[in-house]
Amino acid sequence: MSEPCPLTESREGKAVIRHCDLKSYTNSRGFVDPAWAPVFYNPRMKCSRDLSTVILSAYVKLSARKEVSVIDVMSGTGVRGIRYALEVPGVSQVILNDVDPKAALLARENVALNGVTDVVKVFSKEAHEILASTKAEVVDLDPFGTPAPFIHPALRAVRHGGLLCATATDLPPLLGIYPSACIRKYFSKALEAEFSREQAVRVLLYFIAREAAKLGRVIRPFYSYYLDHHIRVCVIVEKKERSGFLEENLGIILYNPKTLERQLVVLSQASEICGGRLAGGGWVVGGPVWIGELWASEASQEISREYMARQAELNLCRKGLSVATKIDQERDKPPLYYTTEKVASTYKLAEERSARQLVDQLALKGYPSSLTHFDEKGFRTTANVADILEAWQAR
């Protein structure tokens, strides 16, 4: 079979990957969308793949597993799964799958090129078919758009205590720009707010937790992040039922765009709290969402350390280190971050403070605070809005 497209090679981490030369698909304005190539490869997602290899390494280490198997359900060129085989100690088997025969052909070439034919096998099946016929410790979903249709079969394919990672690139619904689409896909109403990127992660985690409950499973968030117009969550899946699990971890968002007050409310208290707040006017409700933690503390610490240790040797992207570092700082801070831009515009402040300066000022006043990886102008704090405004004026 002939090559599916004009090919070029790129190095990522320890892997050398053959992929379609995107220059061949540039339009008259000099723009190219990776989706235009016969086999999908997005070089802009390298940073996310850098993070993914470190996340999987942390999972293997912290779970104390000697070996893990991985299913890369929509593998394209095979770059992510091949990097797992090359860069993550303990990965004993990787299954690459893509429904497109052209992608499977190129993935096989890349497997041979990188010398991992003993570890990596390639299939060309529908996603639901490969998930129904295979079990693994790690299942990786990286579809074009929403992962929602694949969550249920992926949960069935993950072994007890295993890791499910899912990427979502359909951000407009999750950010509240198209709330009806979010309801249709995720059964959650998203708000358009300054903290919408965090909300997107919480909506996806809620959806996964709900689907898991149908199967008598529970999830524990391991690591989540926003990066370059996509979100990615990794959760540990346990095959057990626990009384009160959904009641404790699912809830709603209460938000007042006029005052910037916000709160996560557990479902069991939603009626009582919402009644009082909504009667006062100005408040809006979003959700349901996941209201529990977004990151496991040990995972956050290990990923930050490991990313720094690997960065120079594997040429990992700098932005990934910034994401990992900020997550380790924000993981124990209050949910639903603020942004300096929104505070300044809402309260008609003459000057916008830098988030770094404001965080330092709040910390001096005794309020635990941090930057957030979700937004360059974002910050988390235990301070209320009045205290934030007071710190804003301090010099």
The other form holds:
Protein chains: 2
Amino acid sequence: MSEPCPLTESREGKAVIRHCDLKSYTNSRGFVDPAWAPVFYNPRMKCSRDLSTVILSAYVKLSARKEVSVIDVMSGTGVRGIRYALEVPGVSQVILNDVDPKAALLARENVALNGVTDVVKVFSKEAHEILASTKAEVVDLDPFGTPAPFIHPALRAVRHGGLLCATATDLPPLLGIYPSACIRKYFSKALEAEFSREQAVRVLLYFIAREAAKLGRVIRPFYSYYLDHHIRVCVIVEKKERSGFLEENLGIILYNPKTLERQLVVLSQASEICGGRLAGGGWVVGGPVWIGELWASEASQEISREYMARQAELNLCRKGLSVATKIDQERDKPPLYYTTEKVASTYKLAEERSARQLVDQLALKGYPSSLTHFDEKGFRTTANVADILEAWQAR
Amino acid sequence: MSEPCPLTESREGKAVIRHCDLKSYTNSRGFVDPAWAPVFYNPRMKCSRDLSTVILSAYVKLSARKEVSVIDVMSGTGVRGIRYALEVPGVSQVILNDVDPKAALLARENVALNGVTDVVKVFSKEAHEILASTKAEVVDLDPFGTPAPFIHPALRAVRHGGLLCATATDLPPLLGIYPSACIRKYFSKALEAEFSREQAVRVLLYFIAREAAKLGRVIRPFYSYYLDHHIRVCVIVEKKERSGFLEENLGIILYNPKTLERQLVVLSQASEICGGRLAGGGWVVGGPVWIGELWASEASQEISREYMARQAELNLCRKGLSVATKIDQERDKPPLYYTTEKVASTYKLAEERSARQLVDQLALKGYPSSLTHFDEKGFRTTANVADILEAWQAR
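Taking the form predicted alone as the starting point, write out the structure of the form predicted together with a further copy of the same chain.
To see the whole picture, the full complex is given below, headed by that same chain.
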């Protein structure tokens, strides 16, 4: 068959993937965007795929399912789904789909190359169309940009108790840099704040929770992370209407950039708080966002353990292990992390402490505290701002 | 072919429709719910279909399109689409669909009976599936209950500049009687208030506007109404991302049940107002809702004129004419109507004035005022509550 581009091969986990040779698309300044190649393959997302295979393995194990089917509706070279078939025990069927027939053709070639033709089928339809006519335990959305338009059909395609994973690479809206675009896509007002990466995850989860409620479904976060300029969330989807589901898990962010005080408030209390403490004082309001947990504790434990176990054999990225390990420490700590950088600049502190030092100091004083994978200068703590400043000064 | 039920025939407009004889499904207390028959046909919705055919005619005329295709994805007996084919000049193709093969079979019979086999095609697929694989100028959603789960795929199926019409019969949530269900389905807090029928339309339009924004589309209301325990909205759908579209057209409702003062506030001002006037005083906050116009003025004029022209020949319902006429009077008056009943009970007024008397009195004093089709005791006015009370006392 005729190839869509000059090809090369890369090894990822247990897979060998034939993909467009990005060297052929480098511009005169030596830069290349993977989107310039006829079939999309981004080598810089390998680490995210490493983590994704471990997350899916944890889901299969914890859900105690014998057989799991997976749909990847924007599959490009097919790398993600082929790795699922090769590296995740229990994956019995993978449906790959790419609206571009060139991509579907290359994905089929990769499926054959990796010997998984029995398990992996490749289609070339419009994403909404394949989602409207297919059901699976796991739906994986890995779009270029926002996943927002695909959440609705993806939720419908997930079987009861199944898993929906979605990547978002449209960080300028989600981080509050383009708030108007965030309102348009996610209908949430994202603040510019030092915790904006966590906020981005909470905005996406809020959006998914809303889409789910509309369709008579509820979600429970299974795993969420920020890595290399994208966020990714995986949620359990259940077909049931639970009264109070949105009221309990959605809320607003109260943030005072002058003092760094912050708080998540359930929606029902938002209007009362409005009249009282917000009057004056420089508070700003963000959201709505998901205010519930970002990680299932059993998922977090299993993923950090399993990532470590597989890392050497499959040559999984080191950064993925750091993410999984930090998440397992931060998962039960308070929402909306601080950063040492912001504390120092806001309170005109001469010397910046490392987040690690500060966490140790706060723990010593009896405040449960941790680092966060969201930001290397970030930390979570039950201490309030005054306590943080006191710990900062301590030696 | 074998029939799904004992059949009878009804004439509606230019159509003759074969449908289940509801007499066969009457219970021991003499009551019958049309949903009990194997194929749904509700004779009490004839008036809404009368109005719908005139609305669609107005759309075809005002959009200056030569040919228009229509999808009705929950078509039951096919009555709505068959009437569109027979009564709306310019309708060149109608796609009927019902997930129940029994309904599709009966619809095909009705299509043949009315001699429109060239124009009307009948399918039996899941609604999401047919919407994901079809495009048309007009998409008509006439579900049993809420249209919320279908708005997303319907918006995608409407061609640029086309029309989306949606009926909602789930009034207890939309009227604020079950606010939690309204939040779950529409993510808006509906208040119990005398203007709750208008609020219901604004909640549904808000919801559609949000779904549209998510999909890179904007909407403009073409026509909206309340009739016989349901609401229905028709909006023009355009494929474009317009900055500020949501910010301008969405807002909250401020309502003071003690004084009957009310106001629509754009979202961006909502948090400021929060701190100020809401403190004390008994104000409640509803929404978000659509705060823009509910009717395109040219649509309103054309529909009231055309309804009158056709009424006698096609035996269109009288109530439909009353709705169209009142809408043409109220369309440019202030949002959130009052009712004479609520004014009287709130201000302990001994004698209730008729809405008509009050509107005349207010107009005499120079306040643009009108009746509203939403409520026979309702009225719109630019006057404030004090002015209304003064007009009430005047003889």
